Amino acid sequence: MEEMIPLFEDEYAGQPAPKRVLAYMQKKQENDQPIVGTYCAYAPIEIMQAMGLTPAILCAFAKATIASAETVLPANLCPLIKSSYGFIQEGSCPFFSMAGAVVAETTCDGKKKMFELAAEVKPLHVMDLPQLPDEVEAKENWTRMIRKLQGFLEETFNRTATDLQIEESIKKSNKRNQLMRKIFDYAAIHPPVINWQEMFDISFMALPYDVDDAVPVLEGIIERLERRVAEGVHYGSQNSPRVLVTGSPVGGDALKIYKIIEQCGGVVVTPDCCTGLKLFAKDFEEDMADPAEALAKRYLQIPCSCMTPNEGRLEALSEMIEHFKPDAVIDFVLTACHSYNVESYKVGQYISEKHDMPFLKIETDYSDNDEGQIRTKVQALFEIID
């Protein structure tokens, strides 16, 4: 195989993705562009970007801060929530330290109660997320929540955004999303010419970056991926098991699931989670009479397990299976993430019956104690595929 062309050609190539983003945030802050912390995919960053604010994805994926969190929070809580709060307690998340305020959503009960504690440290605005997305009131209520967020940000940062500026922000996000889908398409090639680490790094960069800054970077990445195609370089082989990973958010210490799949000889062709394709999968409707309604309509289409019923997740899985042609689906469920854990049964049935495809549920946390068990399960899954 030819030498792999790096997709990033900057001083942070090969380093953890947060370093590149942190340097970007620091530059934005120096240029009088305040930082707003976010925890979830439902945060409408277009509102922030329309008023010249920079969204920052806050730290939530390290086991190192969980012991601190457990001095306050119950030990049997989801590791993502405990890690998030541990970072706040220790003051060790640079993005949280930089943020002038935090935007949160009522996606689960554990998060809601943790946000009450976080609000004692930093100005924090909670958006009441409708969780019956097919009900007629959902879009109207979420539109109202988006406008309330706009009011909070305008008052907190003494900035405003007109509907025209929000519409421009929507159109920019659509441009970014289209480029991101084009990049993910390189994983649909058999064998793929992009790997999970690169998709993760690009996603981590693309979301908080101002779209005007992100587009030239993304276009450069596409050029380098085209060079890989032309030179016949790729990851894995024709026989490498192709895996779609769905479920709970993946990052930091939870990246072990991707690493183990790769160590077992597989390739991740679709990271379907909040830190993967999910956020870029669809565009916003443009030129609606109310741009906040356009935001509400799109964000309510995110198929998180907090929604009920969550048929959109099954439809999205079918679309991804058709496009990326995986050999198996692995459902990654964080311990005590009850909605994803319960929904796993329905997802497993759907994958088996609709697509006649091997399905494996992995329930784990951020520790490395169970890596051997996970590796054994993944190896057994790959033996079925063979």
Second form
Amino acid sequence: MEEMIPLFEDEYAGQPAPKRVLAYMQKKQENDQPIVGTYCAYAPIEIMQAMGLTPAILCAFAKATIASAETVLPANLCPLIKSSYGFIQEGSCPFFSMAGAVVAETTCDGKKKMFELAAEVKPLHVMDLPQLPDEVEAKENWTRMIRKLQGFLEETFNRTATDLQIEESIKKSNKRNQLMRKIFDYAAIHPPVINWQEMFDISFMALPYDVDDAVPVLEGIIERLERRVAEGVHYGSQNSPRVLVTGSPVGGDALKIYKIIEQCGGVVVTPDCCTGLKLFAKDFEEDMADPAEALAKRYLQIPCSCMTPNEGRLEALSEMIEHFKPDAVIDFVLTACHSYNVESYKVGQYISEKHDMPFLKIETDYSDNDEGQIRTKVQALFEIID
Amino acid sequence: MGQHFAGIDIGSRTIELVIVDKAGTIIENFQRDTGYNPMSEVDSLLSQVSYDAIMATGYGRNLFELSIEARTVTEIKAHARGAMATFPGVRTVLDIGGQDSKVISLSETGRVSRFEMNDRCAAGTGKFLEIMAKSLGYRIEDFGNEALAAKKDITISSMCTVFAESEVTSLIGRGEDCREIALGLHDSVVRRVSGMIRRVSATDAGELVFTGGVARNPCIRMLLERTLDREIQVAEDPQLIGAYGAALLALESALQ
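Alongside the form predicted on its own that was just displayed, please also present the structure of the form predicted in complex with its partner chain.
Let us now look at the entire complex, which starts with that chain.
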């Protein structure tokens, strides 16, 4: 195979994605653009960006901080929550250290209670997330919560955002989302022209960046992807099993799932999780009378398992299957992530009945002691496809 | 094309080697403990036989692939193939080995359509039974028959090995009969695997074949049949099924 053109043309190419983003955040902070920490896809970053604040995704994906977290938190809690809290305790997350405040949402019980502990360390604002998104009150309530967040940020950072500025932010996010979808489309090509690591690195960068800064980078990436297409380079082969990975957020030590898929000869064509396609999949409605309502409407469409019912996830899966043409679906469930774990049954039924496609649920945490078993399961899944 | 095809199943507890001829008939088979140096056991086993092609399976298959030029296949496909060759009507395979338990659902043509395998913990596997037998002072070979001699059921609620050991200790201390405790332990394994079977094979269509070392335990077999209200097929040497399946796959890939 020909040499792959690196997609980033900067000094961080080939390095872990957080390095690039950290350097960017530091520059922003120096330029009087304070940092706001976020944990979850539901954090409406457009509000932050509208008032010149920089959102930073806080550390949550390393097994290294779990032991210290377990001195306070129960061991049988989701690794993502334990890892997040361990970083706070150890003071080892640079993004958290830089953040002037943290925005949190009531997505799950474990996080909700962990936020109470984190609030003792940093100003922390919790948004009450409606979990029945189809109810008429949901949009109204979430709009109100977004406005309340605006009030909190205005007070904490002594800044303001007009509706016009929020609208501008929305339009920019739409522009970014369109470019991101265009980039993910290179994974729909058979065989894919982009791999999981690149999609992960790009998503990690694109979300917290000012869209004005992100757009030229994304456009450069598309240009280089086009060059790959022209040169006929790609990942895997015509026969490599194409995998859609759905479920809990994936990052850091949890990336083992993508690595194992690749080692077993597969290619990840859709990372359908909060650190993947999910956030860029849909646009905001533009020029609505109330831009906060446009935000509420879009954010409530995120098909997270904390929502009930979560039919949107099944619809989204069908659309992705249609578009990315995977050969199998792997549902990645973090241990003790009850909502994704319970929902896995429904997802499995749907994938086998509606799409007649091999389905595999993998329940794991950040440790590497089950890599052998996961490898056997993935290999057996690929044997089914053969 | 050659005359002899080997399948080797490098499990966590034992290694099985099966040689088939080009008609797929078993002509030789061997078994030994995996021990602490599986590769030297494998080498000494292989030095006793000759074959034209070999396929490896089991948790040690990747180790094998590194040292000897051989193709590998997962335990799931190997057990499915071996069970299909032994019982052509099979639609569900239950394999309980030393560290892993698996339920495999097969299509009419014998292809794997779904499977489930335990996550990291060896609860409900051969290892669990082995440790429990020891804590009651039984040899593993006798454990099932002793349990079958029990007069009443005792419910053991712990599935975790160390928790179950504590539970056993307290039952012994209460003066409960060892055979009845043994029955309770067998029942706890059966409750766990029957849940897996119900999840993976929704229909009662076709035969249910029980493979792996634990299939030799008569009490597990009896309790499974009672719990599932379904007949279970067990091969004469159920622990050889994985290696047999691998040998057949070695033969078939040579035919291609």
